[in-house]
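Just the one chain here, laid out as C-alpha cells, in the form predicted on its own.
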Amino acid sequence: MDLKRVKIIYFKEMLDTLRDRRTLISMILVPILLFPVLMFGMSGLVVFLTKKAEEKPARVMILGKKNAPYLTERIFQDEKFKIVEESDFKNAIKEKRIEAAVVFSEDFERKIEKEDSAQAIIYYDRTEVKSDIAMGKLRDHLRDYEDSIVTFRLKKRKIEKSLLYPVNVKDENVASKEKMGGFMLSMFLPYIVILLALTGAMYPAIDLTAGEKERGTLETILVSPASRGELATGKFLCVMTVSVITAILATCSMGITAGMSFAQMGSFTGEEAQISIKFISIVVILILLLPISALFSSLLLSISLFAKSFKEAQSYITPFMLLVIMPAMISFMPGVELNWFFAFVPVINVSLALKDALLGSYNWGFIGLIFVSTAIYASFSIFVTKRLFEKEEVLFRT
C-alpha cells in the first residue's frame, strides 16, 4: 500500500466532505449549538415554568365547609389559592378548570375538639403539573394547620414538642461539588460521546459511497493508479477524522454547557454541583473515541456501500442506528458496572468505561482491554470494507 496515495486520497476526501453541507451541519453546529439549545434552554425553561406555575394562585374547590370553618377561612385568606365553586368537582380537576378539591370529614372540627384524629382527602390530578402544585400548596397548608393543633395540645399538657422527637436525623453529602459534577456528567455524557461519533461518521460514509454512486464520481475514481485497498483506507480515514472531531466538539460544548445548567438547576433543586473534567478523564475519552470510532465509520462505510442511492443509505442505517443507541444507553441505569464480560462487549464497554473516567475511576486493565478489543473489533470491520471495495457487483450496484 502506498501511504502517498492514501494520503492524496484521504486530503481529497476532507475536502469534499468539508464542502458538503449536510456534513458541516452534522459534524460542527450540531455539537456546538444542539447541547446548548436543549439543555441551557430546556432547563431554564423548566425553572421558568415551574416559578410561574406556583406563583399563579391555585383554583380549588372545598367541600364541608361547615365540617371545619376555622381552617376553610384559613384558607379562603390565603393568597396562594383562588376558590371555586363547581356541581362535579372530579370532572372539573378532568377538565382543568379547578387544579384540586380537598374534603373535610363532617365530624372534622369536632374530632379536633375531642383531640382526636379528623379526615381531609384532597383530589387532583397527578399527570397535571398544575394540579400536582395544588395539591402540594394544599398539603403544606394542612400540615402547617397540623403542627399547631399539635402544639396547643401538648402545651395543654405542659409537655415540650421536642420530647416527639427523641432521635435528630440528618443526612450530610460528603462527596464535593466537582464529584457531584462528575455524577450527574457521567449519566448522560458517555451516550452522548457515543451517539455524536456514529452521527458524525453517517453523513460522511454515505456521501463518500452512495453518494458518489448517485452522483457518477465514483468510477472516476476507481479508474485513478491507487489501488481498492488505498482507496477504502483514505475513505475510511476521512470518515473516521470527522467522527472524532464531531465527538470532541460535542464534549466540550456539553461540558461547558453542562456546567451553566446545573448551576442554574441548582439554585432551584438546592442541589450543588460543579462541573469539572479532569485531564486524566479527558485522556480516557480521547483514548476510547479513537476505536469506537474507527469501528463505526468501518461498518457505516460497508452498509452505505450496498445502497444504490442517498436516500437508500440513510434506510439501511436507520436499523444500525437503533442497535448502537440502546446499549450506549447503559450509562443512565444505575448499579451496572463494567465487569470482564462488560468489556469484550462493543459499545456497552466504553459507554461504562467512560462513565467510570467521569466519576473519576481509573481501572487501567479494563480500559486497556477494553481498548485492545474495541480495535479487534474495527480491525475486523475495517478488513471487511476493504474486501467490499474490491467487488464490482457492490461497487456497482446501480
Contents of the next structure:
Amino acid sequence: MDLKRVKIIYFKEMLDTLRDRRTLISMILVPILLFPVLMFGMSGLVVFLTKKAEEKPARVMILGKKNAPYLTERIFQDEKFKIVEESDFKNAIKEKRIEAAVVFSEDFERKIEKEDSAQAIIYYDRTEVKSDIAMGKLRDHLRDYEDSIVTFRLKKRKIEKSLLYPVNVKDENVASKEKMGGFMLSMFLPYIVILLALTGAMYPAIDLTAGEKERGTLETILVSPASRGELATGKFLCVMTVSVITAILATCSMGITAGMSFAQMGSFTGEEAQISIKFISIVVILILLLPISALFSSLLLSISLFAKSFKEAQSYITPFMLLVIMPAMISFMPGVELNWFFAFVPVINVSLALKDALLGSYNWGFIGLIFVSTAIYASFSIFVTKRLFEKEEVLFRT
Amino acid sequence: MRLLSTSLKPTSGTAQVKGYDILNEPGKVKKEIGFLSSDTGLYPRLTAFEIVTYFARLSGMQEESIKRRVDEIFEILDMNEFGNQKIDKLSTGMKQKVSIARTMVHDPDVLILDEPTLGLDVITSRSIIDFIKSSKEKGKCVMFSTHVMHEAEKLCDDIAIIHKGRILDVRTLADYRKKTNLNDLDDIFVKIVGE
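Swap state to the form predicted in complex with the partner chain from the form predicted on its own:
Let us now look at the entire complex, which starts with that chain.
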C-alpha cells in the first residue's frame, strides 16, 4: 500500500465531504445546536410553564363550605386560589374549567372542635400539570391549617411540639456540586458521545460509497492507479475523522450547555450541580473515542458499500443504529457496573468506561482493555471493508 | 473494456496491456491506460481543476509536471473558462471535456474510450474527435467504441464489429469494403450482423 496515495485520497475525500451540506449539518450544526436547543428548550420550557402555572391563582371549587366555614374563609383569603362555583365538579375538572375541588365532610367542624380527625378530600386530574399544581397548593394550605390545629391542641395540654418528633431526621448530600454535575453528565455524555460518533460517520460513509455508486464516480476511481486497499483506507480515514470531530464537538457543546442547563434545573429541583469535565476525563473520552469511531466508520462503510443507492444504504443503516443505541443507553441504567464481561462487549464497554471516568473513577486496566478490544473489533471490521472493496459483486451490484 | 481497465476480473483467460498482465499487474496496467465510459462519472462537488489534478496525483506525477500538464490539457480542450467551476454547474459537453482531461492527464499510452461523444452537441463532439485523432497521430493506442459509424470511419485503423457481446469480424475499413462490396460502414455493419 502506497501511503502517499492514501494521503491523496484522504484529502480529496475530506474536501469532497466538507462540501456536502448534509455532512456539514450532521457533523457541525447538529452536535453544536442540538444540546442547547434540546436542553434549554426542554428544561427552560418546563421551568417557565411550571412557574407560570404556579403564579396563576388555581381555580378551585369548595364543597361543604358550611361544614368548614373557618377553613373556607382561609382559602377565600388566600391569593393562590380563585373560588369557582360549578354544578358538577368532576366534569368541571375533566373539562378544565377548574383545576381542583375540595370536599369537606359534613361533620368536619364538629370533629375539629371535638379534637377528633376530620376528613377533606381533594379532587384533581393527575395527568394535568395545572391540576396537579393546584392539588399541591390545596394540600399545603390544608397542612398549614392542620399544623395550626395541632399546635393549638398541644398548647392547650401544655405539651411541647417536639414531643411529637422524638427523632429529627435530616438528610445531607455530601456530594460536591462538581460530583452532582458529574453524576448527571455521566448518564448523558457516554450515550451522546457514542450516538454522535455514529451519526457523524453515517452521512460521509454513505456518500463515499453508495453515493459514489449512484453518481457513477466509483468506477472512475477504480480505473485509476489507486489500489482497492488504498481507496478503502483513504475513505475509512475520512469517515473516521468526521466521526471523531462530531463526537468532540458534541462533547464540548454538551459540557457547556449542560453546565448552564443543569444550573437552571438545579434552581428548580433544589439540587445544586456544577458541571465541569476534568482534563483527565477528556483524555479518557478521546482515548476511547478513537477505536469506537474506527469501528463505526468501517461498519458503516461496509454496510453502505453493499447498497446500490443512498436511500438503500439509509434503510440498511437504520436497524444498525438501533443495535448501537440500545447498548449505548446502558449509561442511564443505575447499578450497572463495568466488569470483565462487559469490557469485551462493544459499545457497552465504552459507555460504562466513559460513565466511570465522568464520575471520577479511572480504572486504567479496564480502559486499556476496552481500547485494545474495541481496536481489535475495529481492525477486523476494517479488514472486512477492504475485502468488500475488492469484490466485484459488491461494487457492481445491480 | 472493463476487463482491460481491470475494474472487472475475467472468469477465465487473461490479457496484456503494454506487456502487463491484467490479472497479475493491475496497478501497472492502470498507470498505462486512460479509461472513459458513460459509467465513469465526476465528483459533482469538486471543480474541473481539482478533479484533473487529483487523478494526476493518483497516477504518481510530480507536482511541477502536474501543473504543466494540466495547463496544457486545459488549453487543448479549451477548458480554462470553467476550470474553477464545480462539476454540478457544468453542461454535459463541459463535463465530457473534464472526463477526457481526467483520462488523459497522466499521458497514458493506451486510451480506452467507450462512446466518448454520446449525447454531445456537434461542436463539442468534433473537438473530442479531433483530440482523439491527434492522440492517435502521436502514436497512442486508442480503443474506441461507438454507435456512430462515421466516427469509426474517421478514426479507426482496425474496426471490430461486435454484436450481442461477440466480435463478429476485425479488419480495416478498406478490407471491409472489399469483403462486402459496400462503401458505407453503416451498410457494412448491418450486412455483417445480418449474416
